[in-house]
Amino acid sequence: MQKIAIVTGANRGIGFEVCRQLAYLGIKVVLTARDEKKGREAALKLQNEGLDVLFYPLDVTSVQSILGLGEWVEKTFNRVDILINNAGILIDRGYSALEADIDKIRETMETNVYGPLQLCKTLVPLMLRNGFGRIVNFSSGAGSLSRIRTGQPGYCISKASVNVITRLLANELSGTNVYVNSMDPGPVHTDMNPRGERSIAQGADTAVWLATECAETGRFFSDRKNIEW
(Lines of atoms letter the chains of each structure in order from A and count residues from 1; the text may use other names and numbers.)
(Lines give C-alpha, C1' and ligand atoms only; values in the text may rest on other atoms or scores of the structure.)
Protein backbone atom coordinates (compact mmCIF):
# COMPACT_ATOMS: atom_id res chain seq x y z
CA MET A 1 0.00 0.00 0.00
CA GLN A 2 1.29 3.46 -0.91
CA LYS A 3 2.55 5.40 2.11
CA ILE A 4 1.16 8.83 2.97
CA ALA A 5 3.50 11.59 4.17
CA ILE A 6 2.73 15.03 5.56
CA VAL A 7 5.41 17.73 5.40
CA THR A 8 4.89 21.07 7.15
CA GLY A 9 6.23 24.43 6.01
CA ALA A 10 6.94 22.91 2.61
CA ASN A 11 6.31 25.61 0.02
CA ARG A 12 10.05 26.34 -0.21
CA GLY A 13 13.49 25.41 1.05
CA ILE A 14 14.23 22.15 2.82
CA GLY A 15 10.56 21.23 3.28
CA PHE A 16 9.94 21.51 -0.45
CA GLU A 17 12.96 19.34 -1.20
CA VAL A 18 11.83 16.74 1.36
CA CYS A 19 8.51 16.56 -0.50
CA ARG A 20 10.33 16.02 -3.78
CA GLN A 21 12.63 13.31 -2.44
CA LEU A 22 9.82 11.43 -0.70
CA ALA A 23 7.62 11.58 -3.78
CA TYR A 24 10.44 10.27 -5.96
CA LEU A 25 10.42 7.20 -3.69
CA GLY A 26 6.78 6.55 -4.60
CA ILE A 27 5.24 8.08 -1.48
CA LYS A 28 2.10 10.21 -1.75
CA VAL A 29 3.04 13.55 -0.19
CA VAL A 30 0.76 16.13 1.36
CA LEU A 31 2.64 19.43 1.06
CA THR A 32 1.39 21.90 3.66
CA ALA A 33 1.98 25.62 4.04
CA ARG A 34 0.31 28.57 5.73
CA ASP A 35 0.34 30.68 2.55
CA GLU A 36 -2.22 28.95 0.32
CA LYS A 37 -1.11 30.61 -2.92
CA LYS A 38 2.55 29.73 -2.43
CA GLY A 39 1.66 26.24 -1.25
CA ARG A 40 -0.48 25.48 -4.28
CA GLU A 41 2.23 26.81 -6.60
CA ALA A 42 4.83 24.61 -4.90
CA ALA A 43 2.65 21.51 -5.15
CA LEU A 44 1.92 22.25 -8.82
CA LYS A 45 5.62 22.52 -9.54
CA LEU A 46 6.18 19.01 -8.15
CA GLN A 47 3.10 17.68 -9.91
CA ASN A 48 4.58 18.98 -13.16
CA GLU A 49 7.60 16.78 -12.45
CA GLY A 50 5.22 13.82 -12.45
CA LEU A 51 5.20 13.47 -8.66
CA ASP A 52 2.26 12.44 -6.47
CA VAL A 53 1.95 15.58 -4.35
CA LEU A 54 -1.16 17.25 -2.93
CA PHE A 55 -1.52 20.58 -1.17
CA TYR A 56 -3.33 21.22 2.10
CA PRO A 57 -3.37 24.65 3.81
CA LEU A 58 -2.00 24.43 7.35
CA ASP A 59 -1.18 26.98 10.02
CA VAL A 60 0.84 25.08 12.62
CA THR A 61 0.11 27.76 15.24
CA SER A 62 -3.63 27.03 15.02
CA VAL A 63 -5.06 24.03 16.86
CA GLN A 64 -8.18 24.18 14.70
CA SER A 65 -6.11 24.15 11.51
CA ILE A 66 -4.21 21.08 12.72
CA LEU A 67 -7.39 19.30 13.77
CA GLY A 68 -8.84 20.10 10.35
CA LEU A 69 -5.83 18.48 8.70
CA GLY A 70 -6.28 15.40 10.86
CA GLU A 71 -9.95 15.08 9.93
CA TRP A 72 -9.19 15.54 6.24
CA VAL A 73 -6.37 12.97 6.27
CA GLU A 74 -8.53 10.41 8.05
CA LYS A 75 -11.45 10.96 5.69
CA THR A 76 -9.31 11.01 2.55
CA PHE A 77 -6.75 8.26 3.26
CA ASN A 78 -7.72 6.67 6.60
CA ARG A 79 -4.00 6.61 7.37
CA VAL A 80 -0.83 8.65 7.69
CA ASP A 81 2.57 6.99 7.74
CA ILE A 82 5.08 9.83 7.86
CA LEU A 83 5.05 13.23 9.55
CA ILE A 84 7.87 15.67 8.85
CA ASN A 85 7.72 18.59 11.30
CA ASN A 86 9.76 21.02 9.23
CA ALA A 87 7.92 24.34 9.70
CA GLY A 88 9.96 26.75 11.78
CA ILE A 89 10.87 30.38 12.30
CA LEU A 90 13.94 32.27 13.49
CA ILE A 91 12.95 35.81 14.47
CA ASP A 92 15.26 36.76 17.36
CA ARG A 93 18.71 36.63 15.78
CA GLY A 94 21.16 39.04 17.39
CA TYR A 95 19.75 39.00 20.94
CA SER A 96 21.50 37.68 24.03
CA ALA A 97 19.44 35.74 26.56
CA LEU A 98 19.47 38.74 28.91
CA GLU A 99 18.18 40.94 26.10
CA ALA A 100 15.58 38.43 24.96
CA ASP A 101 12.27 39.71 23.65
CA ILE A 102 9.79 37.47 25.45
CA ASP A 103 7.08 38.11 22.87
CA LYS A 104 9.39 36.86 20.12
CA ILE A 105 10.17 33.76 22.18
CA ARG A 106 6.45 33.08 22.63
CA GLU A 107 5.87 33.45 18.90
CA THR A 108 8.79 31.14 18.16
CA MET A 109 7.53 28.51 20.57
CA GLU A 110 4.06 28.55 18.98
CA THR A 111 5.50 27.61 15.58
CA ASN A 112 8.57 25.56 16.47
CA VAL A 113 7.32 23.61 19.49
CA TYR A 114 3.58 23.70 20.15
CA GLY A 115 2.75 23.14 16.47
CA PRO A 116 4.80 19.94 16.14
CA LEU A 117 3.46 18.63 19.45
CA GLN A 118 -0.15 19.26 18.45
CA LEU A 119 0.47 17.59 15.08
CA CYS A 120 1.82 14.53 16.86
CA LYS A 121 -1.17 14.48 19.23
CA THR A 122 -3.50 14.65 16.25
CA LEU A 123 -1.83 12.19 13.89
CA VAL A 124 -0.17 9.54 16.09
CA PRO A 125 -3.52 7.83 16.82
CA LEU A 126 -3.89 7.19 13.08
CA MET A 127 -0.37 5.80 12.95
CA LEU A 128 -1.06 3.49 15.90
CA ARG A 129 -4.29 2.30 14.34
CA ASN A 130 -2.40 1.19 11.24
CA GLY A 131 0.65 -0.10 13.09
CA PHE A 132 3.22 2.15 11.43
CA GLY A 133 4.57 5.66 11.77
CA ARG A 134 7.70 7.72 11.28
CA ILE A 135 7.95 11.18 12.80
CA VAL A 136 10.89 13.43 11.96
CA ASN A 137 11.29 16.62 13.98
CA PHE A 138 13.52 19.30 12.52
CA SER A 139 15.82 20.52 15.26
CA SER A 140 19.19 22.29 15.02
CA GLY A 141 22.67 22.37 16.42
CA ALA A 142 21.41 25.53 18.12
CA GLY A 143 19.19 23.32 20.25
CA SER A 144 21.89 20.87 21.28
CA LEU A 145 22.91 21.38 24.91
CA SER A 146 26.42 20.24 23.97
CA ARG A 147 26.73 22.91 21.25
CA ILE A 148 24.32 25.66 22.27
CA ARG A 149 25.34 29.16 21.28
CA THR A 150 24.29 32.70 22.10
CA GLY A 151 22.63 35.18 19.79
CA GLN A 152 19.20 33.61 19.16
CA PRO A 153 17.70 32.63 22.52
CA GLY A 154 14.15 31.90 21.38
CA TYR A 155 15.32 29.70 18.54
CA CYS A 156 17.73 27.80 20.81
CA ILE A 157 15.07 27.26 23.48
CA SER A 158 12.56 26.10 20.88
CA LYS A 159 14.88 23.60 19.23
CA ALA A 160 16.02 22.19 22.58
CA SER A 161 12.32 21.78 23.37
CA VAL A 162 11.80 19.90 20.10
CA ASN A 163 14.46 17.45 21.24
CA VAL A 164 12.68 16.99 24.57
CA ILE A 165 9.41 16.27 22.75
CA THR A 166 11.22 13.72 20.58
CA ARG A 167 12.53 11.83 23.61
CA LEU A 168 9.20 12.00 25.45
CA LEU A 169 7.21 10.67 22.50
CA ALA A 170 9.78 8.00 21.65
CA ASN A 171 9.59 6.75 25.23
CA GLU A 172 5.79 6.78 25.27
CA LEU A 173 5.65 4.96 21.92
CA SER A 174 8.27 2.37 22.82
CA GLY A 175 7.22 -1.07 21.69
CA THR A 176 5.07 0.25 18.87
CA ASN A 177 6.07 0.61 15.26
CA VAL A 178 5.93 4.41 15.51
CA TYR A 179 9.40 5.94 15.62
CA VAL A 180 10.23 9.52 16.55
CA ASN A 181 13.56 11.20 15.86
CA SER A 182 15.11 14.66 15.72
CA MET A 183 17.56 15.89 13.12
CA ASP A 184 19.92 18.78 12.49
CA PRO A 185 20.10 19.62 8.77
CA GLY A 186 23.28 21.63 9.27
CA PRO A 187 24.05 25.10 7.87
CA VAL A 188 21.87 24.90 4.76
CA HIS A 189 21.64 27.87 2.42
CA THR A 190 18.00 28.97 2.76
CA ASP A 191 16.00 32.18 3.18
CA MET A 192 16.28 31.64 6.94
CA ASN A 193 20.04 31.12 6.73
CA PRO A 194 21.41 32.94 3.64
CA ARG A 195 24.99 32.36 4.79
CA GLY A 196 24.56 28.60 4.96
CA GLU A 197 27.06 26.53 3.01
CA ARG A 198 25.17 23.27 2.49
CA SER A 199 22.77 22.56 -0.35
CA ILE A 200 19.06 22.15 0.24
CA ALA A 201 19.30 18.57 -1.04
CA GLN A 202 21.91 17.82 1.63
CA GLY A 203 19.69 19.36 4.28
CA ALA A 204 16.74 17.18 3.25
CA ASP A 205 18.63 13.89 2.98
CA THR A 206 18.63 12.83 6.64
CA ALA A 207 14.94 13.62 7.05
CA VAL A 208 14.06 11.38 4.11
CA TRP A 209 16.35 8.64 5.42
CA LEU A 210 14.74 8.79 8.86
CA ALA A 211 11.29 8.60 7.28
CA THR A 212 12.05 5.64 5.04
CA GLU A 213 15.07 3.62 6.21
CA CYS A 214 16.24 4.28 9.78
CA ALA A 215 15.25 1.62 12.33
CA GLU A 216 16.06 3.66 15.47
CA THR A 217 13.86 5.87 17.61
CA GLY A 218 14.40 8.61 20.18
CA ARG A 219 17.66 9.75 18.62
CA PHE A 220 19.22 12.97 17.31
CA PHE A 221 20.80 12.74 13.86
CA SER A 222 22.90 14.75 11.45
CA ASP A 223 24.12 13.36 8.12
CA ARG A 224 22.51 10.03 9.06
CA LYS A 225 24.69 9.75 12.18
CA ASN A 226 23.77 9.94 15.87
CA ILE A 227 24.86 13.21 17.49
CA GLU A 228 24.86 14.45 21.07
CA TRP A 229 21.75 16.03 22.55
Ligand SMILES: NC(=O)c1ccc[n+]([C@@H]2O[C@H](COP(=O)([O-])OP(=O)(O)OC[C@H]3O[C@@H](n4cnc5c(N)ncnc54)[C@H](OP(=O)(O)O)[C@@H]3O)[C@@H](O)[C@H]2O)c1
Contents of the next structure:
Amino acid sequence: MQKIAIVTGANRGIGFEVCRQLAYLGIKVVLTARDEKKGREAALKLQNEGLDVLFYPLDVTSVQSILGLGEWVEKTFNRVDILINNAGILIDRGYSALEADIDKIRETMETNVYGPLQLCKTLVPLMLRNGFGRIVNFSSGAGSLSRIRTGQPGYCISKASVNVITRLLANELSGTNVYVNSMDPGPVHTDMNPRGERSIAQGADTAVWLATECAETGRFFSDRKNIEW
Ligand SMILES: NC(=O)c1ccc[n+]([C@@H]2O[C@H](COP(=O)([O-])OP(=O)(O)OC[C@H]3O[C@@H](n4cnc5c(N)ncnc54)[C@H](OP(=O)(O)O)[C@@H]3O)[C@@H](O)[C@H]2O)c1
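Now show me the form predicted in complex with this ligand, since the one above was the form predicted alone.
Below is the entire complex, every chain and molecule, led by the chain shown above.
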Protein backbone atom coordinates (compact mmCIF):
# COMPACT_ATOMS: atom_id res chain seq x y z
CA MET A 1 0.00 0.00 0.00
CA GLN A 2 1.29 3.46 -0.90
CA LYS A 3 2.54 5.34 2.15
CA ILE A 4 1.19 8.77 3.06
CA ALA A 5 3.51 11.48 4.41
CA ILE A 6 2.70 14.89 5.85
CA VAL A 7 5.39 17.56 5.79
CA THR A 8 4.94 20.87 7.63
CA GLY A 9 6.30 24.23 6.48
CA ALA A 10 7.03 22.78 3.07
CA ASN A 11 6.52 25.69 0.67
CA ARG A 12 10.27 26.42 0.71
CA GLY A 13 13.60 25.42 2.21
CA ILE A 14 14.34 21.98 3.61
CA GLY A 15 10.66 20.99 3.94
CA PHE A 16 10.08 21.46 0.22
CA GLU A 17 13.08 19.26 -0.59
CA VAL A 18 11.93 16.59 1.89
CA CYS A 19 8.63 16.46 -0.04
CA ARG A 20 10.51 15.99 -3.30
CA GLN A 21 12.77 13.22 -1.96
CA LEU A 22 9.90 11.34 -0.29
CA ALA A 23 7.77 11.58 -3.42
CA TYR A 24 10.64 10.27 -5.56
CA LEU A 25 10.54 7.17 -3.36
CA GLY A 26 6.92 6.58 -4.37
CA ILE A 27 5.31 8.02 -1.26
CA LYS A 28 2.18 10.17 -1.56
CA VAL A 29 3.15 13.49 0.00
CA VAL A 30 0.85 16.06 1.57
CA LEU A 31 2.82 19.29 1.27
CA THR A 32 1.49 21.70 3.86
CA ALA A 33 2.07 25.44 4.28
CA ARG A 34 0.42 28.30 6.13
CA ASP A 35 0.27 30.48 3.01
CA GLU A 36 -2.17 28.85 0.61
CA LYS A 37 -0.84 30.53 -2.55
CA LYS A 38 2.79 29.66 -1.80
CA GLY A 39 1.84 26.14 -0.80
CA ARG A 40 -0.17 25.49 -3.97
CA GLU A 41 2.66 26.86 -6.13
CA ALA A 42 5.20 24.67 -4.35
CA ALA A 43 3.02 21.56 -4.78
CA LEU A 44 2.49 22.39 -8.45
CA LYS A 45 6.28 22.52 -9.02
CA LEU A 46 6.61 18.98 -7.73
CA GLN A 47 3.51 17.77 -9.59
CA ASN A 48 5.15 19.13 -12.76
CA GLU A 49 8.08 16.80 -12.02
CA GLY A 50 5.54 13.95 -12.19
CA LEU A 51 5.44 13.50 -8.41
CA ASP A 52 2.46 12.44 -6.31
CA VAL A 53 2.19 15.56 -4.15
CA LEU A 54 -0.88 17.40 -2.95
CA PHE A 55 -1.32 20.58 -0.99
CA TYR A 56 -3.20 21.09 2.26
CA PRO A 57 -3.20 24.37 4.24
CA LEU A 58 -1.70 24.14 7.72
CA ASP A 59 -0.62 26.77 10.22
CA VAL A 60 1.16 24.82 12.96
CA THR A 61 0.40 27.52 15.55
CA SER A 62 -3.34 26.89 15.19
CA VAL A 63 -4.90 23.93 17.00
CA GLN A 64 -7.98 24.34 14.78
CA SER A 65 -5.84 24.10 11.66
CA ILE A 66 -4.10 20.94 12.94
CA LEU A 67 -7.40 19.30 13.92
CA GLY A 68 -8.77 20.17 10.47
CA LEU A 69 -5.80 18.47 8.83
CA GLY A 70 -6.28 15.41 11.05
CA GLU A 71 -9.96 15.10 10.11
CA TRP A 72 -9.20 15.54 6.41
CA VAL A 73 -6.40 12.94 6.44
CA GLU A 74 -8.57 10.40 8.23
CA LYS A 75 -11.51 10.98 5.89
CA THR A 76 -9.41 11.02 2.72
CA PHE A 77 -6.83 8.24 3.35
CA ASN A 78 -7.80 6.69 6.69
CA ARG A 79 -4.07 6.50 7.37
CA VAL A 80 -0.90 8.50 7.79
CA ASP A 81 2.48 6.83 7.83
CA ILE A 82 4.99 9.65 8.10
CA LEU A 83 4.94 13.01 9.86
CA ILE A 84 7.80 15.42 9.23
CA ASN A 85 7.70 18.26 11.77
CA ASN A 86 9.84 20.65 9.75
CA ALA A 87 8.15 24.07 10.10
CA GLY A 88 10.25 26.38 12.22
CA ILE A 89 11.14 29.99 12.94
CA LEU A 90 14.28 31.69 14.23
CA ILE A 91 13.34 35.21 15.32
CA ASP A 92 15.74 36.03 18.15
CA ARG A 93 19.14 35.79 16.51
CA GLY A 94 21.59 38.23 18.13
CA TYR A 95 19.97 38.21 21.59
CA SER A 96 21.80 36.76 24.59
CA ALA A 97 19.81 34.87 27.22
CA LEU A 98 20.09 37.87 29.55
CA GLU A 99 18.59 40.09 26.86
CA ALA A 100 15.91 37.55 25.96
CA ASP A 101 12.69 38.94 24.52
CA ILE A 102 10.07 36.77 26.20
CA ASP A 103 7.42 37.57 23.59
CA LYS A 104 9.72 36.27 20.87
CA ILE A 105 10.35 33.13 22.91
CA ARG A 106 6.59 32.60 23.31
CA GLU A 107 6.08 33.02 19.57
CA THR A 108 8.94 30.63 18.82
CA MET A 109 7.57 28.00 21.19
CA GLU A 110 4.14 28.15 19.51
CA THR A 111 5.66 27.27 16.12
CA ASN A 112 8.65 25.10 16.98
CA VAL A 113 7.32 23.16 19.97
CA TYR A 114 3.57 23.29 20.59
CA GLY A 115 2.80 22.85 16.87
CA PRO A 116 4.80 19.61 16.53
CA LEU A 117 3.40 18.29 19.82
CA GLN A 118 -0.19 19.01 18.78
CA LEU A 119 0.45 17.35 15.40
CA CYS A 120 1.69 14.24 17.18
CA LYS A 121 -1.34 14.27 19.50
CA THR A 122 -3.62 14.51 16.48
CA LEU A 123 -1.97 12.00 14.14
CA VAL A 124 -0.44 9.31 16.37
CA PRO A 125 -3.83 7.65 17.12
CA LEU A 126 -4.28 7.08 13.37
CA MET A 127 -0.73 5.69 13.11
CA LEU A 128 -1.36 3.34 16.03
CA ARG A 129 -4.61 2.17 14.48
CA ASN A 130 -2.71 1.20 11.31
CA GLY A 131 0.27 -0.23 13.18
CA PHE A 132 2.87 1.99 11.53
CA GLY A 133 4.27 5.49 12.00
CA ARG A 134 7.49 7.43 11.53
CA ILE A 135 7.78 10.86 13.09
CA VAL A 136 10.75 13.08 12.33
CA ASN A 137 11.18 16.19 14.46
CA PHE A 138 13.44 18.92 13.14
CA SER A 139 15.73 19.97 15.95
CA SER A 140 19.10 21.69 15.57
CA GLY A 141 22.61 21.81 16.97
CA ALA A 142 21.15 24.77 18.88
CA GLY A 143 18.91 22.30 20.73
CA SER A 144 21.77 20.05 21.84
CA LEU A 145 22.67 20.56 25.52
CA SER A 146 26.16 19.25 24.83
CA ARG A 147 26.77 21.84 22.09
CA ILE A 148 24.81 24.82 23.38
CA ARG A 149 26.61 28.17 23.09
CA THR A 150 25.08 31.61 23.55
CA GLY A 151 22.57 33.64 21.56
CA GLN A 152 19.12 32.98 20.05
CA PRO A 153 17.69 31.87 23.42
CA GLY A 154 14.16 31.27 22.15
CA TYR A 155 15.39 29.13 19.28
CA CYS A 156 17.73 27.11 21.57
CA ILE A 157 15.01 26.57 24.18
CA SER A 158 12.55 25.54 21.49
CA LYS A 159 14.86 23.04 19.82
CA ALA A 160 15.95 21.52 23.16
CA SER A 161 12.22 21.16 23.89
CA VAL A 162 11.72 19.40 20.56
CA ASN A 163 14.28 16.86 21.75
CA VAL A 164 12.38 16.41 25.02
CA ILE A 165 9.18 15.77 23.07
CA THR A 166 11.00 13.17 20.98
CA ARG A 167 12.18 11.28 24.05
CA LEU A 168 8.82 11.49 25.81
CA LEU A 169 6.87 10.22 22.81
CA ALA A 170 9.40 7.53 21.92
CA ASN A 171 9.19 6.22 25.50
CA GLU A 172 5.40 6.33 25.53
CA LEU A 173 5.25 4.58 22.14
CA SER A 174 7.87 1.97 22.99
CA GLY A 175 6.83 -1.48 21.77
CA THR A 176 4.66 -0.07 19.00
CA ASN A 177 5.65 0.38 15.38
CA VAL A 178 5.52 4.16 15.72
CA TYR A 179 9.06 5.59 15.89
CA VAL A 180 9.95 9.14 16.87
CA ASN A 181 13.34 10.71 16.24
CA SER A 182 14.95 14.15 16.25
CA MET A 183 17.47 15.40 13.74
CA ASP A 184 19.84 18.27 13.10
CA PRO A 185 20.19 19.04 9.38
CA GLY A 186 23.41 21.00 9.96
CA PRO A 187 23.99 24.53 8.62
CA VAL A 188 21.88 24.50 5.46
CA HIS A 189 21.73 27.38 2.99
CA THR A 190 18.09 28.54 3.25
CA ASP A 191 16.19 31.75 4.01
CA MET A 192 16.61 30.90 7.71
CA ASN A 193 20.36 30.50 7.39
CA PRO A 194 21.73 32.40 4.37
CA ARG A 195 25.28 31.66 5.54
CA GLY A 196 24.72 27.90 5.77
CA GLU A 197 27.21 26.00 3.66
CA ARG A 198 25.27 22.76 3.20
CA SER A 199 22.90 22.16 0.30
CA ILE A 200 19.18 21.80 0.86
CA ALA A 201 19.39 18.25 -0.51
CA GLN A 202 21.97 17.39 2.18
CA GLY A 203 19.74 18.99 4.81
CA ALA A 204 16.77 16.86 3.74
CA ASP A 205 18.62 13.54 3.47
CA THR A 206 18.58 12.42 7.12
CA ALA A 207 14.89 13.27 7.52
CA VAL A 208 14.00 11.11 4.53
CA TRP A 209 16.23 8.28 5.78
CA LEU A 210 14.59 8.44 9.22
CA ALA A 211 11.15 8.35 7.62
CA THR A 212 11.89 5.42 5.34
CA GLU A 213 14.83 3.30 6.51
CA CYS A 214 15.99 3.85 10.08
CA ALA A 215 14.83 1.22 12.58
CA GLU A 216 15.65 3.17 15.76
CA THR A 217 13.46 5.35 17.94
CA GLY A 218 14.03 8.03 20.57
CA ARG A 219 17.36 9.19 19.12
CA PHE A 220 18.97 12.36 17.83
CA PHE A 221 20.61 12.15 14.38
CA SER A 222 22.76 14.15 12.02
CA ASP A 223 24.05 12.83 8.70
CA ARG A 224 22.31 9.50 9.46
CA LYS A 225 24.45 9.10 12.61
CA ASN A 226 23.44 9.14 16.26
CA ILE A 227 24.59 12.34 17.98
CA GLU A 228 24.73 13.47 21.60
CA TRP A 229 21.69 15.23 23.03
N1 LIG B 1 18.77 25.97 7.73
C2 LIG B 1 19.51 25.54 8.75
O3 LIG B 1 20.74 25.77 8.80
C4 LIG B 1 18.89 24.78 9.86
C5 LIG B 1 19.74 24.26 10.87
C6 LIG B 1 19.19 23.54 11.91
C7 LIG B 1 17.82 23.31 11.95
N8 LIG B 1 17.01 23.82 10.97
C9 LIG B 1 15.57 23.56 11.07
O10 LIG B 1 15.12 22.99 9.86
C11 LIG B 1 13.74 23.33 9.63
C12 LIG B 1 13.59 23.94 8.25
O13 LIG B 1 14.39 25.11 8.19
P14 LIG B 1 14.71 25.92 6.85
O15 LIG B 1 16.14 26.29 6.94
O16 LIG B 1 14.19 25.18 5.68
O17 LIG B 1 13.86 27.24 7.13
P18 LIG B 1 13.05 28.24 6.16
O19 LIG B 1 13.64 28.24 4.80
O20 LIG B 1 12.97 29.52 6.92
O21 LIG B 1 11.62 27.55 6.08
C22 LIG B 1 10.79 27.48 7.21
C23 LIG B 1 9.44 26.98 6.77
O24 LIG B 1 8.61 26.93 7.95
C25 LIG B 1 7.37 27.55 7.61
N26 LIG B 1 6.65 28.04 8.78
C27 LIG B 1 7.02 28.97 9.69
N28 LIG B 1 6.02 29.18 10.57
C29 LIG B 1 5.00 28.35 10.22
C30 LIG B 1 3.71 28.09 10.72
N31 LIG B 1 3.22 28.74 11.79
N32 LIG B 1 2.94 27.15 10.11
C33 LIG B 1 3.39 26.48 9.03
N34 LIG B 1 4.60 26.71 8.47
C35 LIG B 1 5.40 27.62 9.07
C36 LIG B 1 7.77 28.68 6.66
O37 LIG B 1 6.61 29.16 5.97
P38 LIG B 1 6.50 30.68 5.40
O39 LIG B 1 7.15 30.68 4.04
O40 LIG B 1 5.03 30.92 5.37
O41 LIG B 1 7.23 31.58 6.37
C42 LIG B 1 8.74 27.93 5.78
O43 LIG B 1 8.07 27.17 4.81
C44 LIG B 1 13.37 24.29 10.76
O45 LIG B 1 12.70 23.60 11.79
C46 LIG B 1 14.72 24.80 11.25
O47 LIG B 1 14.67 25.23 12.59
C48 LIG B 1 17.52 24.54 9.95
